[in-house]
Amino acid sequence: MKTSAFLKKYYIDRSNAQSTKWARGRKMNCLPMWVADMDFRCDERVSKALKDFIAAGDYGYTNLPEDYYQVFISWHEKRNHVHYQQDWIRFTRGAVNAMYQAVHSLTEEKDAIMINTPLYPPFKATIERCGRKVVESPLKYENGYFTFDYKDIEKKFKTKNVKMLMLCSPHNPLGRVWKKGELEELFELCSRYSVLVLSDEVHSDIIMPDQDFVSALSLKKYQKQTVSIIAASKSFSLAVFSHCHVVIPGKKLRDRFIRYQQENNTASANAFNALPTYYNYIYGEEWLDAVNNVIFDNYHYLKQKLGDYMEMTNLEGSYLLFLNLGSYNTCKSAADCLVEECHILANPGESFGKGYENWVRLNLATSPDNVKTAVDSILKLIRTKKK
């Protein structure tokens, strides 16, 4: 489908909308770029299928489709080349409730669990949350990229005893899509120190058409020591429908996971949540690839008119750019300075962590013609702030 065919279909005028993102930005009088949802309606064939299920008024118990688990495996073996057993597989209400109830079961308390930095906020208050200690190892940077600290994590796993890892992949808020070598070499470290791998994967079918992503559970020599956390939330913008997947290939693992839903009541799916990923992964793939595309040409536009003025990141996957305001941050944060010189609401680049005052994340899943106008603002304050 052209861009400017599914622009015209798909994007929607959120403005006056209950939108969370929207709401917030109406109240400031700012033009949205936070919170990681999509301005995007669904494909109209998913929702003519809600449409029908809604219309049909049967809301009794209500099983899973008897396809459900093909057609999650169908596609996640088609996109991203990794091959799911029915088995493996659990439900949460959520990635962040995934990421506690994993948390939760795996490790025990004051157990060390390993984050990689600038991360999204919610790793960090997971950890802390659950009485487990959390242990930084910062990214390394370099030209606009991110990568890990072998060296550094080496070390934190010999001193500080770490049990997991919490991986981000894609990650949130830097865009990386890791390359197998840099997760190879990342997982045979886990392996050596006997490190779980918790890897929230969410975004990974936002990806960039010049990239390919890579599960943390095709890396099969690592399986039984990984997890995966896997929606459809960000890739068909589906936050109002709380439905997640664990997929958890080691026996043991697996059990204890197990274990732990049972123990709390929170092993059941939600069928009529789950409705809208079904419909999505039979129906949504060239709505998919439109909005990849409409991300991949709104990120270049940016890059473009405001890559000789501030640095960014690569964008490789996921629709969230990190960008540094530098210079021209005229207050203490970078987000402050965007609401106040530019009218436009970010992400603060120090919620992610320490010393990223000057950065914001912007979120680039909506139209064109607000990327413009962002820019533009930006460009303004570029402007004034040379004179």
Ligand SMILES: Cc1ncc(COP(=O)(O)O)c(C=O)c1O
Contents of the next structure:
Amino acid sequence: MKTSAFLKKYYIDRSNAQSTKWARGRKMNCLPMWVADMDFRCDERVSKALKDFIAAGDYGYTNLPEDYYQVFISWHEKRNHVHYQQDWIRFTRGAVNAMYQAVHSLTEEKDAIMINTPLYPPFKATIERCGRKVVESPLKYENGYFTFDYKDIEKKFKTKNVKMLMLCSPHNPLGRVWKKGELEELFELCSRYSVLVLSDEVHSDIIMPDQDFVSALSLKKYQKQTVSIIAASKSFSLAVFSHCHVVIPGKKLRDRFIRYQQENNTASANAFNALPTYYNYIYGEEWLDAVNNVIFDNYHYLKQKLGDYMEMTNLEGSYLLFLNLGSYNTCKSAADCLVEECHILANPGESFGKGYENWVRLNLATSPDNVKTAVDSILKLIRTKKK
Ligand SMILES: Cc1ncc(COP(=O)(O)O)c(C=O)c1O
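For comparison with the form predicted on its own, provide the form predicted together with the ligand.
Now the full complex is given, and it begins with the chain already shown.
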């Protein structure tokens, strides 16, 4: 589908909607480019299937569609070249809930868990809430590119008795799509030091055209030490449904996870919340490809206009761009500067890690018009500061 046709049909003006992102924008008189959801409505066949379900009025106990698992498995086989077995799949109420349940069930109190910063804040918060210890291994930043610091990781595996590594793949907020070689080197270290990998892959359907997503479980050698968190919530903007999968090939780990779910009464999927995922996997591929194109175009436009003035991550996946305002930042935090000077609401860099006060995370899953508005106001800020 052509981008212009897609935007005409699917862009939603959410400025007066109940949307979390836009409600805060309204309150602060800002263009909201924070929270990670999209300003696009679902594919029309998905909306119709959901309307039909609602219209039928049958709201009793309901099973998942009979071919739910097959549809899920086929999607990931086709898009990500990874094969999941039905009995590996468990359900949770969203991805953060999945992290919480995995950390609780697969590690012990006070265990050390590694994260690679800067990183989406709920990773750290989950470790802390579960009474585990956070071990940070900051990503190395070289020539505009973030990557793992294997020496630091190994040193901390050796000295801090790390039991789990929580990986964000693709990475939020850096938009990195980890290369196969990077993951192999990382997983080899994890294997050597008996560290479990919990890989959050909720951004894996938003991959820029020159990139290949490598799912953690496609590296078969490491499957038994790896658990993946998989959802359609970012791919198709389904956050309100809180439906997520945890895929666990290793029987021992899976049994621990299932026991935890049974003890905490969290074992079953909510069939209504699962329907949007199911219908999108059936009908949504063309829509998703069009969304990927819109994001890629938005990114290129922004980079072309602002790239000479400030550093930004090379967007490989997700729709989240990490941008360094550098000397144009006139406040303690670049996010405050964007609110005050540009009327843009972004996520503050410092919420992802120490030392990122000059950075912001911008959400590009919106219309090119909104991105242009944001770019124009940042250019105005640049011009003012240059005087
Ligand atoms: C990497 C990652 N994991 C989890 C989430 C949250 O997912 P959920 O709303 O399903 O808890 C987000 C949201 O932005 C995310 O970026």
